[in-house]
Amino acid sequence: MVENWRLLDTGLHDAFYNMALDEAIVLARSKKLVPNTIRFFRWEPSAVSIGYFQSMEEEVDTAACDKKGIDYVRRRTGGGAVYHDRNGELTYSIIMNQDHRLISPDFQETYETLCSGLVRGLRRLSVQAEFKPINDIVVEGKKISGNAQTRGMNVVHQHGTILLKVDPSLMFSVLKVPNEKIRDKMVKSVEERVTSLERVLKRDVGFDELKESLVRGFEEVFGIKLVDEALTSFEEQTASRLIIEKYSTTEWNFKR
């Protein structure tokens, strides 16, 4: 029997809401108030997120972000600093019970399983995507998706990005680098190591087109049916609280 999962498309929101809502959904799932959920979202304004164990001061040029109107926030997951472009990226979250048949005690195996839905969705767009350990999806050896995962309260939370367009110069204008010479080398390195749907397919790919392909990919690989549903009042209220108490605070964002 095919499982029904919840599908959310929460659209454009700022970084603090996006991270708060992810945690709110995790809490709701841990209390069995909501089913397993896949969420798509975007960032307005554009933002930089850093991994849970990183230092904001070491990783992000916050003065440049302030000048450009770019948010910066700490994630609850690990990994490195990521620039989230409003018009160049679709972000997803998978929030599900840890004792599910798709979840292994091994993080590496679980990454590959959960990313396989993304891989299938991208292949439906004629993009020859492949999973690359530890947690990337690549096309012709170049990264098109990065992913992060954490577990707790019997819930697995994985989220990541799919690049529709990429602008390395803008990325490194808000991430800290030692000097201009190093910056130029890093920009060139990203251009050589990172790709996007626009570059691969040589056309613009719309967000709706990408989401539809990813939905079908998740359904086919996971053996599920994604059903459009709304947020619960618990999730909305919890997200609002977490924005104020956590994700918009200096204490959280500059805790390291």
Given for the second form:
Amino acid sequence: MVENWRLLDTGLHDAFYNMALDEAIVLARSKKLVPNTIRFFRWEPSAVSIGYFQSMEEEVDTAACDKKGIDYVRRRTGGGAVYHDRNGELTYSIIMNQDHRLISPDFQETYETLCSGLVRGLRRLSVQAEFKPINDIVVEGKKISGNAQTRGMNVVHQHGTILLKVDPSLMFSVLKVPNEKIRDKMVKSVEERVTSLERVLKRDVGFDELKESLVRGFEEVFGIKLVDEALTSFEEQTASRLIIEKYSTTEWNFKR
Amino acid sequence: MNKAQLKVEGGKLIKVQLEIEDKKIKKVKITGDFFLHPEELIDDMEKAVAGASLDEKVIADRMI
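Shown: the form predicted alone; wanted: the form predicted together with the partner chain:
Below is the entire complex, every chain and molecule, led by the chain shown above.
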């Protein structure tokens, strides 16, 4: 029997909703109200997310963000600051029970297992993607996907990005740099270390095409069937609450 | 405010900010792009070293 998982495509939302909904799904899964879930989403407006342990003041040029109408939010996962471009990035989340056969006590091993669904999906698009420890996916040595995982309440939550298009200078216009002199250098270094589907395939790749391919990749590698399903009202209500109580608050976003 | 940072080669960055009073740690803030599970442990670690004398062993013992 192939396991059925839920497929959610929540489309374009702001940063606070996006992060609140991830946590709401985690809570719903921990209460066994929903099946294991893979969610695709995007960011409108474009946004910066920072890792749980990062300092908002140190990482993000919030004045520049305010001016450009770019959101900034702290994630519940560790890792670095990420610029989520509305038009250039697809984000996914995997939310599943921790005692599942795919989950190892070892984080490293689990990153590799869960990322292998993405790798397979990308290869279906003729992108020679490979997992690169600790938690990246690279093509020809350049990063195309970053991933972050956390666990709790018998739930594993991994989310990450896939770049369709990349604009390093825009990225650094919203991230803090140690000093202006090295801004160009940092932009250049990202140019050399990061790639996108557009750069690899030398054509535009649409969001639908990418999502379809990733769905097949997850299904094949995880041995599951992804079934389109809606959010539950528990998740919607919990997300609304978490926006107000957590993700949109200064207390949370500037807590470190 | 004292600051130090350590970048693991090819890896993560850990920054530490330290407030010192009477040769003891008054407050510490640990930030960076690292991972720690469960995440809330960081608050316990920061609280645990507050009041510690400036001795590597004392600080390390309190963190564990």
